[in-house]
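Shown here is one chain on its own, the form predicted on its own, set out as structure tokens.
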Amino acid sequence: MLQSMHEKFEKLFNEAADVSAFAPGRINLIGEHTDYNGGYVFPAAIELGTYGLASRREDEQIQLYSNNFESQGIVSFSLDELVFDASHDWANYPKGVIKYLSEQFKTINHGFNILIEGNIPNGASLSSSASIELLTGWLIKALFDLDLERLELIKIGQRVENHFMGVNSGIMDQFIIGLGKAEKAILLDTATLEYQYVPAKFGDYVISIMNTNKRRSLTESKYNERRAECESALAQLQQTLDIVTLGDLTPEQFETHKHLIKDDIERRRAKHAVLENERTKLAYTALSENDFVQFGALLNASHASLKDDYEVTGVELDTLAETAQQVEGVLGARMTGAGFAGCAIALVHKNNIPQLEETVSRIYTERIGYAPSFYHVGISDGVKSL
């Protein structure tokens, strides 16, 4: 891929690229919709991701091109035109990063050319947007030799989502893409940003990624609505309890005080956030002890909670996860990512992968009308120069 990208770069911009980089996508093993609720998440970077090439220019023009959105052509704007523009589509993600970096580093006083190409399926909930954000930041860091720590870049990526794109997402995606390590997941406390690497080794079992092939856009989803419901539930609990986030509550404390939340829907949203946080901590223990049966059971419980209490699954994700759960050799399955579409994951014995794919494909196609896709990829390093 890189060789053809270099050739395309020279054809587009009439010069060779100065720097190149890769930023992975991610899966979240467990801990869904907990990151903006001050809880734990358990993500891993994956070998699917976004590649980028860049060169400096002498003027102040910035030119962006994506091989994944060729019909968009070159998106061009000046260093003094860093505002959201709906017509720029995908390019708003890198543009937001450029805006915040150029405000922080006055040495970014020249334009540049960037070509990107990703092999993360669009809308698959494997975090292609955060991958583009971190990739852009890393390319600019290399071009201008910026003194930029990974955690700083991670926070800029989240700022782009929250304030430039208008999605009230947490920090998980950018964090794992910035700090991922090969063959390791990260247990992250989103309240403190304390984290630890955990070997993501499952013995004779593998993580199968199952794509609904239904497009989902976070900004069009009910993501912000879910966050608002959790914030309302938290505010009602805080009238009696001295807590900062829902992640501060144990399941027992929630059970004792859930009557404080007057609205049934908000109560169920908070219930998911609290119990999912507990499941994530238990999953860390299970994986540390190689208890894959328990780990799988927690995946199943997570999906049920996301379906019934958080209501972010939908018929496509439910069909994938619930069908997979019935296949021999599968210890557990659940949706991963924000939900509404995108992907599910299954922990499956390596000998049962063909059976999983055949059974899930058949039932999903009968019910939904088109086929899902499957990926078996390794756990990758975070963003890096190539």
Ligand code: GLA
Second form
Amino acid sequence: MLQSMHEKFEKLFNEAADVSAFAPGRINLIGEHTDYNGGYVFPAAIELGTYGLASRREDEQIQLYSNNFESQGIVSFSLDELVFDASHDWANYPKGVIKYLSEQFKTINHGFNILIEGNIPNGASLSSSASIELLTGWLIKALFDLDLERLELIKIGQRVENHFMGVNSGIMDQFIIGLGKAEKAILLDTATLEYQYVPAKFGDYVISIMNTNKRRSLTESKYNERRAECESALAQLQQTLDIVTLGDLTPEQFETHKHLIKDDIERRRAKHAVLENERTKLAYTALSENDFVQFGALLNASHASLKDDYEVTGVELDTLAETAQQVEGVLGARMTGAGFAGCAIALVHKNNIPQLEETVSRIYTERIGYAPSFYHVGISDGVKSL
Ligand code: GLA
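Could you present the same protein in the form predicted together with the named molecule, rather than the form predicted on its own shown above?
The complete assembly is shown below, putting the previous chain first.
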């Protein structure tokens, strides 16, 4: 892909690229919708991702082009025009990163050209947007030789989501894309940002990624709604309890105090956040002990909770996960990412992959009317220069 990108770069911008980089996408093994509730998450970066090339310019123009959105053409703006523009579509992600970086680093005083191309399927909940954010930041860091730590870049990516794009997302996606390592997942405590690398090795089992291929709609607004429901539940608990986040509660403490949350829906949202946090810690222990059966059971319980209590699945994700759970050789399956559409993952014995794909494809297509897709990819490093 890089070779053809270099040729395209020269055609588009009449010069060669100075720097190149790759940023992965991600899956989350377990710990869903816990990252804005002070809980644990357990994501891994994947080999699907976004590639980018960049060159410096003498003037103050910034020119962005994506091979994935060719009809958009070259998106062009100057260093003093770094405001959200709906007509710039995908290019708002890099634009947000450029805005915050150039506010922080005065040495970013001239423009540049960027070409990107990704192989993360669009809207698949595999974090193509965080991948573009971190990729852009990394290219600019390389172009201007910025003294910028990975964690700072991660926080800038989250800031772009929260304040430039208007999605109140947590830090999980940017964190794993910024700090991921090949063949490792990260167990991250989102309350403290303490983290550890955990070998993502499942013996004879592999992670299969299953895409609903459903068009995303309203994901952002429903996501923000869930976050607000959790904040409201937390505020009610805080009238009596000395806690900072829902992640501070054990399942037992939640049981004792859940009556403080007046609204049934908000109580169920909080229940998910507390129990999912507990499941994530248990999943870490199970994986450390090579107890894949227990790990799989926790994946199933996570999906059920996201379906019944958090209500972020939908018939497409339920069909994928619940059908997969019934296939021989599958130890567990669940949706991954924000939900509503996108992907589910299954922990499947390597000999049963064809059976999984055949059964899930058949039942999903019968019920939903179009086919799902499957990916088997390795666990990748975080963002890096090429
Ligand atoms: C999206 C957000 C993350 C996280 C997940 C759900 O991917 O960007 O911060 O909240 O949803 O776990």
